[in-house]
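One chain follows as structure tokens, the form predicted alone.
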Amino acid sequence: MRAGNRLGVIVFPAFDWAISPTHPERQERLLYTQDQLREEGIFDIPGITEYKPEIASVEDVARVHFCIPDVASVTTESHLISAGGAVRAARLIMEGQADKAFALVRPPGHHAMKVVHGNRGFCNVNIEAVMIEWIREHYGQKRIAIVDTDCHHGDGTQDIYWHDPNTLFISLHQDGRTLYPGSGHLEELGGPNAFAKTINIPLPPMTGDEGFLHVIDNIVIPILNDFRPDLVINSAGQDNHYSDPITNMLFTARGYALLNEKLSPDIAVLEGGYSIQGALPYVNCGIVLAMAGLDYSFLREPDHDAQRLRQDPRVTRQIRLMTDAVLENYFRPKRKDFPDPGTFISRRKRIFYDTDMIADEQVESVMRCSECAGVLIIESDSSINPPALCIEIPLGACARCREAGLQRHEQQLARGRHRILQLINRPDKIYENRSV
């Protein structure tokens, strides 16, 4: 038996990280997953190879978060090696090392958003965004696209890509009105310089491997093969599972296998999945097997029964009508009235970390482009911090928009009523971090 595909696997439980002894984000979570592997022989197999995570920099989340009042009061260092893991999964592709690369890493990171004060939804750093910025300021502006199947919606990755209009993130996840955190509705499409660039797919409780597959085959795959992206990456949680004990769907370790060699990403990131021993094992064992390129047929989980784990027809005549308002979103979207370019549009955002008990208040305003991204101005009144203006000059900046950013930094350094400035200035690589 040899892969079919080079694959590489970087596996982190981070022993040291919990909310607590008995939350569900806890180190068990991999361990079981490592034994399993390893007992399977899996990295016995030819051509799939087992490396060590690298530890992100402080300026690698600097290149993505505005970390109030700094890096190092919002993160651990196995926030950083979680972070590190993506990123030598990155490393793998770009340097030709690998054909695909799965980094099995926590702690999460999807609901970590652009301003981070704290932990919410068990995410501190945006361990895919790190990634993808990493790989962007060594490999240039790449356009891509980001699946998430976690099976709550990925607000913070989706917020943090509001405005790019390189990068596309679908998210296919339970429907907001049922689960945390509220969000992932279809008229959520992105901001005005990247309108139509974020897709969401909310999907009924209850379902299936077939309401999975047919939004895959039938939304995801059109959606990508028109978008044209240098790289698919998966955020690829796994409590979708049927055993997940704080969710809702019916989804199968063979089913998530399927989903992964259809969507054939470049590079897969664990995010969620909390059944320790009743999903995470095979699901992590098959969508290795399926990236590898090798056969999964024979996976099934012990309690497995096809009878019981059947969709209900209600839901998939659910499925099958949104799949056209789904199509519409992104080849036809009901374009909104932007003003002109050089305008600054506003949008108001509250935002709670149900973990830490955290409330921010932002009012965020980007600049009107058609060259670029836009330049991005967010003011954060926290419970927790002195009120914070953070400023954002994007990779591939047009003149106008790096001008106006640096002007308002000038100006809030003069005066201002924020008592923290924050600048991220992707163009010449300058993250700056004041007290004013």
Contents of the next structure:
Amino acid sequence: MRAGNRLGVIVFPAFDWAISPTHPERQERLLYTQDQLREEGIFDIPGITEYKPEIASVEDVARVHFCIPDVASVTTESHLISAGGAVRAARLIMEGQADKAFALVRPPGHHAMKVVHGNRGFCNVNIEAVMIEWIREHYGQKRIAIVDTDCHHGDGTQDIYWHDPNTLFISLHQDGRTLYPGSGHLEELGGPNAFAKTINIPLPPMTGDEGFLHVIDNIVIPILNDFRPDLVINSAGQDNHYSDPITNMLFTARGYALLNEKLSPDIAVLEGGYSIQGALPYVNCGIVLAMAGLDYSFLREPDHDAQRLRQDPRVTRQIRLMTDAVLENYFRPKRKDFPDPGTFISRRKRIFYDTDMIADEQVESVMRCSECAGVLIIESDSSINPPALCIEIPLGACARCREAGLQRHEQQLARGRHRILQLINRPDKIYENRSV
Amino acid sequence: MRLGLDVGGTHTDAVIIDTSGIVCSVKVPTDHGNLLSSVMSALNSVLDAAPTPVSAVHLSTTLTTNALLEGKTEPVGVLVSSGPGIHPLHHRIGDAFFVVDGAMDHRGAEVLPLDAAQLGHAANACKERGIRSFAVVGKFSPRNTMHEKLMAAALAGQADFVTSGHMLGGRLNFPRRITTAYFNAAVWRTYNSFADAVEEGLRKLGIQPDLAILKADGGTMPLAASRSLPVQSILSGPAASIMGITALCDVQGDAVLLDIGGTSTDIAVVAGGTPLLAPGGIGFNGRQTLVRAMVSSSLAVGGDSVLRASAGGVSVGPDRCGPCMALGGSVPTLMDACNYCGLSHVGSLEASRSGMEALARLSHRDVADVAREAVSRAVAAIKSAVDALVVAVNEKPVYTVREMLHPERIAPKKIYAVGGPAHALSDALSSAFGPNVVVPRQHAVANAIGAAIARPTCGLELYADTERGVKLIPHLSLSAKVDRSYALEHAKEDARRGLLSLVAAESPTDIELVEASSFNMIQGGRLAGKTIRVQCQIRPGIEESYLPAFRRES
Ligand SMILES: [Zn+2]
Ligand SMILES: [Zn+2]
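May I ask for the structure of the form predicted together with the partner chain now, the form predicted alone having been displayed?
What follows is the entire complex, opening with the chain shown before.
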């Protein structure tokens, strides 16, 4: 056997780290996956290489997130290593050492939003976003598509890229009316400067291989073909598996491998997936084989039962109906009446941190802009930290947005009710955090 | 007194040592068509010269290596049972490869019983073809040996020998287990008749020493034990050389050892004075095995590497086309460049000069330039291979936050270079690597000394699952019940005792714990049991009592 694609795999199972001893995010989670990969002799296959993660720097995080009160307080080393694993995957691709890369790391990140007060949905920092912004910092403003195939809506990634017209975010997930975090509805389409660059595909419970692959073929691929990204990132959560204890889907290991083959991401990053014995060893093996361009026809779960896993025709009908609506959303979006460029548009957000039991009330304002992602201002009133004001001048900001951001920062220093003031100034690479 | 014997490409060397140093040594030509005669003739003449009987004989032979490389092996019936994953036919090896349905999962739970009809069919097919040596291998057999035992039992009536995958240890790697079991079964008969002949020959000489073979990890294994694991004797030559260097030089701390030969340069890494072992196993003839070996790499640069020159530059190797011109070869090689530069005085300097001049004429360049560039190119290639190997050692993946934050790194302080061209390249090596390059005095029988002073080495894995209530030491074919109170401490002790039983050694301080982990298995929010993994090993080393004498020798 020889891999058709040179594949780099970063395995970081964090065997000495857990959220708590019996939490799904515990030491044991990737143990059986590692056993399976080793027994398959995966890393002896010419073309597949295992790499060590890096440790992401504080700046790598601060370039993406407003961490309140600071980066050190909301992250542990394991988060920086997990994000560093994703960065290593990106480095392999960008430096041409591999054709494809898979960051098989934990803890996950896709529920971590722009502002971070603690852990929500098992996530503290958004490891894909840290990776993507690392790429852009070193290789320039790339057009990047993220396809999130975790069973939960990637609400953190959506929040971070809500205003970014250069990032297409597509999330496939179990319908938010039936599963945490409850968001990811069809009508969530992104902010005024990046409208229809956020695409949500809520799937009914009990969606099986047929449904997932239908969505990839009929929605995701046509949209990607239109967007023409420089890089495709797969947030490869594995909790759509039929044996996952915290979700309600019927996806299989071979289904995941097929999905990956069709999607052909440059980089895959592990997200959730908590059937650690019955699913993860096989799903991860399938993803590795598919990414390497190798035969996975002999791969299936020991308890796989085709009869039981067949998708109900009612589910199939629902998915077909939804397909048209999603395509409409991307190709012919009903644009809202956005105000003229140069004015701010605000929305209110209520964010709940399930793991750390934190409530956060945010007012997020973005400047309407047709030349850049728009300067972003977030006021955050949380249950644990003093009120914070966060200003982001985005990468590639136009002169007006940059000026507006700096001006607002000056004003705030002089007076204001907020006790914490943070600035992400991407064009000038300045990341400021002040207590006032 | 101990006897060390090393079968090399041109000579077979034998040496007898005692604690005061070398007692006597011989060199005889190696007859590749009849290794046994070379071995026996070297043994005979060195024993002739010995004043008192030897107590131990350590053999480093190329018998199994050559048999496998030249395909002089017997046909092997390979029976594998494989759970889901990569299709087992991708691991096909030999002409009689059979897949028998049946599967174990990663915890050793039987997913699919072994298909008795298919097993019978495979056994019959092998019988019809007159196959009498077998390899039986199951996926995840180190977690449950039952399917391998059933397959071996089904072959009992017709097999002279069966290699079961779990006998090769507890490391997880199905393809390597298949390959290694196949190699083992393929050389079993040849190896055993060789071992019989050596024992018989020594008996005729009136001595019955402890007989051991040298392995690729630089340690020894009793000949008796190697009779069922002959694959352990492959590729022991480079290991003998490395052990020779560590014996003859006071190698301490972290260091790099270079063996610069005619066609290639072998590189090994020493950490804390002991050769570092590779986590996987040695690669052989394009396939990976479970045979333990030192961390090493090899590059195709040596004294006989062919030189080519153009206006763009000089290249060294990777091919060899006979010896250097100084020794009657037809094309100029690295050694001729060394001769031209005055770095060496091998054979005919005149022949080297005319060869280098012809090369320079062809490329319209100054001959001294071409010769100097050849030497620096060769050393630069060695330097970058050494750097890459050290980086690979230091970049070895780790799986805990603790190891990420506190990485163990090696930082070689010294470079030891041996082999024909080492002396000629020593100045160039020093300017590439810095002042800490040591080129010890050449020793005519360094490899045989390496074999003589080597100690037994061994590795062993233990796996326990307290929910299933089992512990296994695959290497020992041991599988026993444990209760829920079985813990990591018990597992470490069991593994340690198992390892000592394998090497029949008494000193427990030498045991290195490679892995010792215990994970709580949580199911439905409660503790279902523990999964415990222990891996321990004895690293290669030198018998303490022989050290002082050899350090004086050099
Ligand atoms: Zn999830
Ligand atoms: Zn702008």
